[in-house]
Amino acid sequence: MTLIIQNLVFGLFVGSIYGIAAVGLALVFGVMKMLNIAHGELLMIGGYVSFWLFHLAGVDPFLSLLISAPLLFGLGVVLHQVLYRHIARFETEQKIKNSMLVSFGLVLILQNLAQQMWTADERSIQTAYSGVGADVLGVALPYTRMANLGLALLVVIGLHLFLSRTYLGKAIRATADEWESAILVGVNIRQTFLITFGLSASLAAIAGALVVVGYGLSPSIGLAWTLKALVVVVLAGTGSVFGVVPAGLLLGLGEAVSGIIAGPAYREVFGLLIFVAILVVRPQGLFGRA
């Protein structure tokens, strides 16, 4: 019964990592229509940007969040200028089939610029604290995993209280709803676009540092982040941007049964399977509107 808790447990905390990355996804795409291929290299950046701090400067990873968070945001807004502000102008589907046709080429370019400069070798970081962590009942509790299960919720509350209590995140949210009534309201469309893929930069920055953590950093991870973050996004609902931590946990706490029942092998398939099982339940997603 302990294993079984104990692989219970590092599913949730697992599930907060897919949670926390499908964040940012989930805000651009709600808000402006586009699907973001990239925004795994984004995370990835964005761990190597903590792991540098901390081999270099002796950061530590959770607080190293204070300069990636906003040097990422920086970068979002570059991008967004650069690229995706062109992208705008078009109708809902040609945004998202451009979309991801640029933030494609953005992959290629931004996976090979980071193995030029750091090199394809894995690489992670271990902290005074890592391995470390409390016994419940038997169960190990790491320190590092609570502290992004703990961040993870802290990133969603924070998140909300700025969609739903300040000028810039209602027009955000507004922008999400009606693009067009937003307008006949005063809404900046172009400053809410350009806020909001610089936000979602930041929320692959925070992801990131907990990747970095604790599962390791390489140039090629973006892709497959991007796609699991891609699943839960999905699975929470296209228009969910708060369910897709939800949502991430579910996927955790699948892939953890999967490994209970049928062998680490087959954690993957078990996680997708019940992926397509809700979604044949629910095409709208577990928190989308139907």
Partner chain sequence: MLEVKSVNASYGDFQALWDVSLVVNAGEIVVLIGPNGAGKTTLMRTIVGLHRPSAGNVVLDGHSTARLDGCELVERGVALVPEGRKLFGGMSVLENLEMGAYTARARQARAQTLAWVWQVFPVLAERRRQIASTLSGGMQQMLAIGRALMSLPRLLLLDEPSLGLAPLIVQNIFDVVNLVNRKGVAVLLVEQNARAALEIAQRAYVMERGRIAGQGTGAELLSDPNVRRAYLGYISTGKNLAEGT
Given for the second form:
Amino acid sequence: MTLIIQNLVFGLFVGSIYGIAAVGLALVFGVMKMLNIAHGELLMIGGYVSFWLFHLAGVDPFLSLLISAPLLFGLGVVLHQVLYRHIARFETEQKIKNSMLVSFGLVLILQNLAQQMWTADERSIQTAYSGVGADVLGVALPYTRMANLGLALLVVIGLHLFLSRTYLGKAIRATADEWESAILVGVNIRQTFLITFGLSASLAAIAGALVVVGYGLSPSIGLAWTLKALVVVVLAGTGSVFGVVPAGLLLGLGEAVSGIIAGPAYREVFGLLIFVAILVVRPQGLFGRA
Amino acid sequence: MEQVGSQLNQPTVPLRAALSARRRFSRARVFSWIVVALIALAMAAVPQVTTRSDVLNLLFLIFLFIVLGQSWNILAGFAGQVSLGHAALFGLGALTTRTLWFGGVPFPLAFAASGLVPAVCASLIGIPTFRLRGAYFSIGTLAIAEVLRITIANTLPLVSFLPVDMLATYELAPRYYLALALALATMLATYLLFRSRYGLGILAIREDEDAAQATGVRALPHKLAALVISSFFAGLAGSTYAFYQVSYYPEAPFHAGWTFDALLITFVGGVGTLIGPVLGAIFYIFVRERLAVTLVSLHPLIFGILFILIVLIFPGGLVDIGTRLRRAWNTRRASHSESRSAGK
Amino acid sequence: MLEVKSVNASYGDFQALWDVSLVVNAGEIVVLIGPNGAGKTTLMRTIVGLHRPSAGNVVLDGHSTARLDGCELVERGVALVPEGRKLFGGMSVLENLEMGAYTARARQARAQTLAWVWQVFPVLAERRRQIASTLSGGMQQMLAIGRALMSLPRLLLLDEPSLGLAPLIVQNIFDVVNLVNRKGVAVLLVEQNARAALEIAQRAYVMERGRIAGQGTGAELLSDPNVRRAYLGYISTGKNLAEGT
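Can I get the form predicted in complex with the partner chain as well, since the one above is the form predicted on its own?
Full assembly next; the chain just shown is listed first.
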């Protein structure tokens, strides 16, 4: 029994990372109508920034977010200016398809660069407090994993406040809803796109830091994380940012349950099957409003 | 009134595109038949001339990747359904071959079955997944393929070896001829398909699914036909791989990398063209194998950049770059000779 | 204040506007009528910079707008109420209006303008927290107009504001257009409801197949036999203006 609860709790913890990974993807998809397959690669790069800051300078991985998030924001801005900007002129359906293709090319580039620079070895961070945690009725609650969950909640609350309380945040939502009307009220949507993409990359950096603390990091993890994020976005259903993190937790729990039933090797299969099933039932798409 | 009238008398866009595609196929027909026959003969003669295994391996890979690329192109390029689950079909073909062949079934039978199994599986899965459009179809098929890969990796964790007796009689030449024949057959089938009425229907769906439906082209059967033919050849490519490769993890041919290879080859060569995957495969294998020797493994980087450039700037790929250059050359020569005759 | 000079515009192969010229002076109500597909919406979109003309020029206060971004025209006092309303469907009524006052100029006066819009459309004030996409059609149209007013326009463009609405609400919207105009805002109004529109118009243009087919004062066009036949429903032969002349 304790073992089952332990599994579920760990499912919840990893689900919080799924949530953060998915928020960034959902933001770009909702606002720019672009599917950034390279989101997992941005996560991977963010993870490496945290890893090297810890490894070379001893920076605590949770503190390193203050460096890696702005850094990835910058990378996001550059990628947007060099690549994604040129896709913005297409019709929606073409835009999704072309963004998928371009970001696929980017996946190859970033993955290969990471391999050249940092080798294919799997890395992770062992901090002084890594193994330490609370114990509630025999269920281990490691501090790092609890911090993951807390950080995920903080991030989504912060993002929600930004999107609902600031003019810039509202401009981003308005652009997502009806980009032509956003232009009509004076929103510079090119700027909005730029900021959205940068923000999405920063969120990927945060997720990446959590991955390297609790799990493994290597240049090839990108695709798996992009798929996870996609599953969560589809689970969340609507464009609400608030829906994404609960969906992430749900996926984490669901994986834990299916791991208990079918064996840990099939954890991934569960999410992917749910994903395909939801897509087939609601073919209008990830953010389809009826 | 003339303006509106002339607009209406023009053929609608999908029809026009379909017609020009048809013309594209038939124009240089005679000449290309001769060239194709000559190339096929030359390729068939290679094992008679040399036994150098590096040459035969390189050509084998090119043939295999032509089939991989063209089979993807049938579905993605011609029918417009950008599948990211192609590796699943390739993997199913390989799995069927190894299961039957090692189980005592003669190879030719196992080979044929390896085309049919993926085709049947794909048509069963295709009916629900074709409800998805555009990028949703792409990521849906990617997810299905990943499910299959993970399942195979878990159920068949051990490396699949050719048995000792088969290994003792292993020869490269039969593999070479199988791949060559399959590549030619794939090209011929694609050519015939898109000269046919049914093929025109498939092209019309790519251009505008709703418009095609409105003119009486039913989308689902046409998409399914493209999927079945695509799966059939992808499965045969997988079978050829299983026949050729001495040992591999059963999961390996299901890896998404095969899909990505097919995608790169087709886009670099020219998506939605008959000759595109051929150019793409030659270019891709040549660069990959050459670079693997000299420059460690930078080829994903190079192909990533090339791929993005092609999507953003030259959506027609090498084929289109070729025609553009030829056109530019022709107009230059024409204006040159004109100015010379004007000078006289 | 607005001059459209010999504008052509196309969608791919299809040319939607042919040598269109039109003037709106300060303080005027100008109406544009014409059948479906005549290019009225394209013209409106071209004026606000959502569509680029392939030839010709849109001139605002003596300056060409060719180099301006769509979002910069709002700052100069041009606001469009688009066809089909195009509200920010996921945002509340209040947020939609706040977005209307996005530009720096409008933001300063946001509180006063908002109070005025609540006064003009009291029903919106009652539903300020409601999500825009759940409003009725009439209220959505009011919100779309309210959003445009929040930007403090000097020139208000309205594209078919009465489409699909009940007569009472249409009357209400026309009253608001008059009211706004009396505060000194020039209006360019595209309407299917030609009679009501021509009655409040100082001047009007008729558009057919991408061209300006006629113009005059509101009263002139109201009494023009061809206009009466084609747009005011006197004889329903289906003949149009061009064939009549």
